[in-house]
Structure formats: structure tokens, C-alpha cells
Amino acid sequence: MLEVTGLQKIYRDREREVEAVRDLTFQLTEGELACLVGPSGCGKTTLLKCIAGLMEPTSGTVELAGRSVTGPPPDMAVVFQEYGRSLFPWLTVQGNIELPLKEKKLPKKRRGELVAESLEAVGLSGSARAYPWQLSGGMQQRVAIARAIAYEPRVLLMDEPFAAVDAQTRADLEDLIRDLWNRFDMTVLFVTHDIDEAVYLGQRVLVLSSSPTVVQDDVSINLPSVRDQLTTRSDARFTELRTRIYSEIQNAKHTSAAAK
């Protein structure tokens, strides 16, 4: 479903020039949940930004569904950490859900089907007529999610959607994406700082180096597909996954230093 080759990333001014992204190639196969972690500033937003066609890689491929991306493509979405920059203040959650359904020319009676839907999807059937600035963090964020999800997205991209909220809240929404994904048979890469989140959430962990960035290790999640805060993250299995991938993350620190 989405192939990156190869992608690099270099920024350029007219005294120097920064390689943010060296090497990068992984797969994700149709309806796969993997999570994407690695050192703070190893460029997993500026991959991001390349796969969802919002910025043009230095060289280096993505492709959707064997379709290069060459900007943004139809069948994907994105969900931003700064859900309050996402969202139009002056839009009523259902404005701010439509406005994207409106840029694909569907009818008025479908666009309000899939705002019904995705509201309900995320728990705020009620507040369709409500402003986000009325809206607490949390909610906020679901109206961003519901947002993605009402665009059909065969893909959806996450880019640290819940490091703004808080723990009990960072909970909940965790357990929705994961009913979603299950609902909605969606491909989803999601890019996270947390390491517990991304065992929690994922089918697959993609650990990325210090910048410039390759993909240092890819570790298969083998938890139960069913799972849940309590039950999950006591079970020694997850432990050890958060061990692994915590030593991938210090490596990559350390070699980065040495490397300095």
C-alpha cells in the first residue's frame, strides 16, 4: 500500500546545507498499524511531510498503491500534534469536518453522512453544532481524527497526535485509533516520541537512527491483536519489546555523539 525507496532529504540555504533524512525504505502492506520512533530530531516529521506529498524529497521515491506521490494524494489523510492549528475556530465541528469533503465535490447529503458517521465513530455524535475553542484538548483532537476519518482515507498518517493531551486522555484516544483501524480496515503509520504508545499501538515499530536518518531496526509486535491499557502493558512480552527498542533509540543517541 505505501512503499518509500530510497528517500533523502537535504535542506539548503546559502551557507550550508542540513542532511535531515539519508536513506530511508520500508513497506507497509494494505491495513497494517506500524509506529515510527527515534531520537528527538531524526526527522520523523520531515519524513512525514515527504510521504504525504507536502514536501518534495531531495531524491528517493513514495509510492500509494503503486502511484508515485507527487503531492498530495487523494487517498491519504493527515493528523497533526497541533490539532488547535488544524481546526478553523470560526467552523462548527461539522464546517471543519465538511471542508475537505467539500474539496472533493461530494454531494451535501453524503458529506453529512460521513460527518454523522465519523462523529460517531469517535464518540462527539453531539457536538456537530459546537465550536472547537468550546471544545476541551482531547475533544479537539477527535474532532481532527473525525475529520480524517470522514475522507475515506486509504491511508492515514499521524504525526505525534496526542503528545499535547493529557496521560488519562492520551489513553483513551490510543484505544480509539486502534477501533478505527479495526472499523475502518485503514493503513496507518503512526509517528510517535512515547515508546510504550508505539508497542501499544503497533503491529510493527520502525526505529529510525540519529539524523541523518535510516531505518535502524523494524521489530515485529507479537501482542494479542485484542489488547488493552491494563492487561497489555503488564504482560512481559510488552516489556520486552519496550526494552528493545529503548536500547535501538540509546544506540542511536550514542553513535550520533561518537560520530560528533
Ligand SMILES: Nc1ncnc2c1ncn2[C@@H]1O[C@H](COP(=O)(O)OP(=O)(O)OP(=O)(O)O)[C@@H](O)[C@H]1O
The other form holds:
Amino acid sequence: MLEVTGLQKIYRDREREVEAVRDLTFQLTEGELACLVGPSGCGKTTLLKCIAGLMEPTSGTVELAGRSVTGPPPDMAVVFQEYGRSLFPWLTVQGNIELPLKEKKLPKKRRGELVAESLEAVGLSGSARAYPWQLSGGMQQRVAIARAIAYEPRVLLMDEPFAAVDAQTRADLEDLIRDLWNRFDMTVLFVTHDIDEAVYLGQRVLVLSSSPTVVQDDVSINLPSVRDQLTTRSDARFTELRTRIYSEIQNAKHTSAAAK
Amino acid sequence: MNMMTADSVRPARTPTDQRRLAGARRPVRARVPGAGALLGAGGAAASLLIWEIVPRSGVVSPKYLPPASEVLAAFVERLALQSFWTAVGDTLITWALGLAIAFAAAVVLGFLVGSVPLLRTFTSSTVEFLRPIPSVALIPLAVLIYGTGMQATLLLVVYAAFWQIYIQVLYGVVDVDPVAEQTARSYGLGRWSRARHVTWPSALPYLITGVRLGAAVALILTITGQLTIGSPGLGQSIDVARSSGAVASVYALILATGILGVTVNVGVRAVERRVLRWHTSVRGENTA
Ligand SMILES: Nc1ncnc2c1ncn2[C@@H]1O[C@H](COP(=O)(O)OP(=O)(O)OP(=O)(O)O)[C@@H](O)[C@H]1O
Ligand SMILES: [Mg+2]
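Taking the form predicted on its own as the starting point, write out the structure of the form predicted together with the ligand.
Shown next: the complete complex, the earlier chain at its head.
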């Protein structure tokens, strides 16, 4: 479904070069929910932008359903890390969700349905006419998610979407993502720097090393598919998995420190 | 609000600024409802009183400054005259037409030049040369081309208002939040759609600032043109009244231009509040 091969990205400006991503290779199969963890600054956002066709990799390729990605693919939605800036303040919640659908030339009736459905799914049915800046941070984040779902993407990329919300909202949003993924048939790549979150959410966790970034480990999460904040997190396997990933990241830090 | 006057010379805040400021609420001053209006009315009454007393007591000769009552009487008298309303109409038409032409040209050129970096750099030196030329310096040229008709004044108005708006549009077009831009791109919005749904609204606060400045400057040059070139309008009426020695009428007409200025300003502000409902500068006012 999604194939990233030998991806490298070097940011160049006049004074310096930053190698954000060294060499990334991995595949996602159709309908998978994979999490990507890695320390801050290891190039997660960079990778996502390359996958989303918003940025050209220095070398390597991204292929989506056998087609090489050169611009934003039509059936992909991205939830950005800076969700507040990603929502358009001059449009209402409804307007924000509807704009991509208008661009898709969907008829008015269908657009209305999609807006209502997606807002319902994130529990914001009452806020369609509000402006994003009239909502709390967590609500704005849900609007950004609703906009992505209404777009009916086959692939959904999410960049640390819960970094700025409190623990309770975060737990709710995590369950929301699992729920949406179950209901709508999509492949999800979820970026986070929170190991617990990655283990809780994913079927699979890709661990990135710190810069220069490579795929350090690819852990399949053999937890039951119905997850629950309390029971799943206290499961012995959960603890085991997170310990494994945690030590993996610690290792990565030491080896890369030694290499320098 | 004083915040807005302080801002009026600068381009509107950048989105990043706005976001930072969005969290910070200005303290709400406790006030008695209507107290501001009452105080304002009191101030106006006091000024009129002083204006009445100064010429009457002979501090300033009434030959140069007729008392307020006399001027107001002359003003009311004018209101009944057809010629007065024709002059007002001419002034408004010159102003509105000049502003509209400047607006259209500045928006089209601003968007075009602003979004092509090469063009922007290429034209910047020319702009920096042309912009500071005071419009009034073009009066001889305007007369040469158009004589003393309305077009001569129009030329000045367009020239002056154009730069005010154009410069703001140039700033506005590049002040698009990259995250918003990338969001639009990732959702498949094409070049034209992005211009319409992202760049245009992002530039709108700048554009409105430009229009506000442009509208004021346009009125000044409308009157200036009519006064010095003699194109029809209030400015010309002032000159006619002056040459016939009708001092009270001169003041009455000046009063009329003042009222026009205030009306224009209030109008632009109303438009601003409507169009920028979503913008921090306006929505802050609503919550306070
Ligand atoms: N536009 C840019 N120009 C130059 N360097 C950049 C640019 N964007 C990112 N970088 C650099 O690339 C590296 C990776 O950045 P990136 O934003 O991808 O990290 P990240 O893993 O998403 O971090 P975080 O978890 O903090 O969001 C960093 O060292 C950063 O300084
Ligand atoms: Mg990031």
C-alpha cells in the first residue's frame, strides 16, 4: 500500500546542511494502523511531509498503491502537528470541513452528510457554525480530525495530534482514533513521541533512531484488537512492549552518541 | 479603539503575532454605559462655546473667524442650496471613483507581483522611487493632460490611494501561514483555489488597512485637487466662497468636508468589522 524506500532528506540553506532523515525504508499494508515513535527532532514531521507529497526527498522514493508520490495524493489526508494554524480562522467549523469536499466537486447534499457524520464521529455535532477560535484546543484538534475523516481518505497521516491536550482528552482522542479506524476503512500512520501512546494505539510500532535517522526497530503489537485505557495499559504484554521499545530508544541514543 | 489607530500606519499583524496575542486579553475598563458618548458631546459643546466666545470677545477678529453660530447658520443655509448638494455629489463621486480604480488596480497588480518573487524584486526599486512622490506634485501634469475637469483630480486621487493599498497587498500576499498553505495543498486545492480560499483571506486584513488609509488620502486629494485645479466639488466651492469674501461660507464648507471625512472613516470601519469578523483585531473588540 505505502512503500517508503531509502528515503533521505537534507535541508540545505546557505550556511548549513541538516540531514533530517538518513535512510528510511518501510512498508504499510492496506488497512493497517501503524505508529511511528522517535525522539523530538528526529525527522518525523519531515518524513510525513515527504509521504504527503508536500516536500521532495533528497533521495529515495515514496510509493502509494504502486504509484510514485510527486505531489499531494488525492486520497490522503494529513492532520498537522500545528492544528490551530491548520484550521482556517475565516471559515466556520463547517466551512473548514467542507472546503476540501467542494474542491472534490461533491454535490451539496453529500457534503452536508459528510460534515454531519464526521462531526458526529468526533462528538462535535453542536459546533458546526462556530469558528475554530471559539473552541478549546482539544475541540480544535477534533475538528481537524473531522475534516480529515470527511475527506474519506484511504490513507490518514497524523503528526503528533495530541501533543497539546491534557491527559484525559488525550485518552479520549486515542480511543476516538481506534474507533474511527475501525469504522472507516483506512490505513493510518500515526506519529508520536509518546511510547505508551504508540503501543496503545498501533498494530505495529516503527521506532526511529535519533538523528541521523534510520528505522531502528519494527515492533508488532500483539495486543487484543479491542483496547481499553484501563485494562490494556495494565496488561503485562503492554508493559513488556513499552519496556522493549523504551530500551530500544535508549540504546539508539547511546550508539549514536558513541558514533559521534 | 486606540489599538487600531496605532496600527493604522503599519500593516496588520502577522498571523503568528495574532496567535500570540490571541491568548492575551486586554483588561476591560469599568465604565458607566453611555458615559463615553456623554463626555464626547460635552467636549463638542465646550469647543463650540469657545469658538463662539473667541471671535465675539475680539481675541480673534470675526473677519477671519466668524463665531460658531454664524458659521452654523451659513451651513444650514447651504443645506437648502442645490449647488451645495451638487458639489457634495461631485466630491463623493471623485472620491469613490478614484478609490475604486486604485483598489482594483492595487489588488490585481499586488496579487500578481506579490506572488511572483522575481517580479517583486524586479519592480521593488521602481516602486520605492514612485511611491514617495507627493501626489500634489503631479498637479501640473494632471492639468496638462486633463485640463480642469474631474479627471485631473481623479488622477491625483488614484495615484495617492493606489500606493497605500498596493503596498499593503504586497505585504499581505506573502504573509500566508505556511501550515495553512500546506493544509490546502494536502487537501488537493489547486493554485487558483488556494489563491481564493487561503491567500485572499490571509491578505484581507492588510487590504482593509490599505483601504482605510487609501480612503482618507483619497478624500484629502479630492479636496486638494478641486481647490487648486478647480475641478467641480466642495474644494472648488471653498475657493469660490473665499474669492467672494464669504468667510462664514468658507468655514461652513470646511465643516462639510470634515463631516464627509468622519463619515468615510466610520463607513470603512463598519466594512472592516463585517469583513474581518474572524480576525483577532475585530473579535477582540467584541469580547471586551
Ligand atoms: N524547514 C527546515 N529547514 C531546515 N531544517 C529543518 C527544517 N524543518 C526541519 N528541520 C530540521 O530537521 C530535523 C527534523 O525536524 P522535524 O520537524 O522533522 O522533527 P520531528 O521529529 O517532527 O520533531 P518533533 O517531535 O519535535 O516535532 C530537525 O533537526 C530540524 O531542525
Ligand atoms: Mg514534528
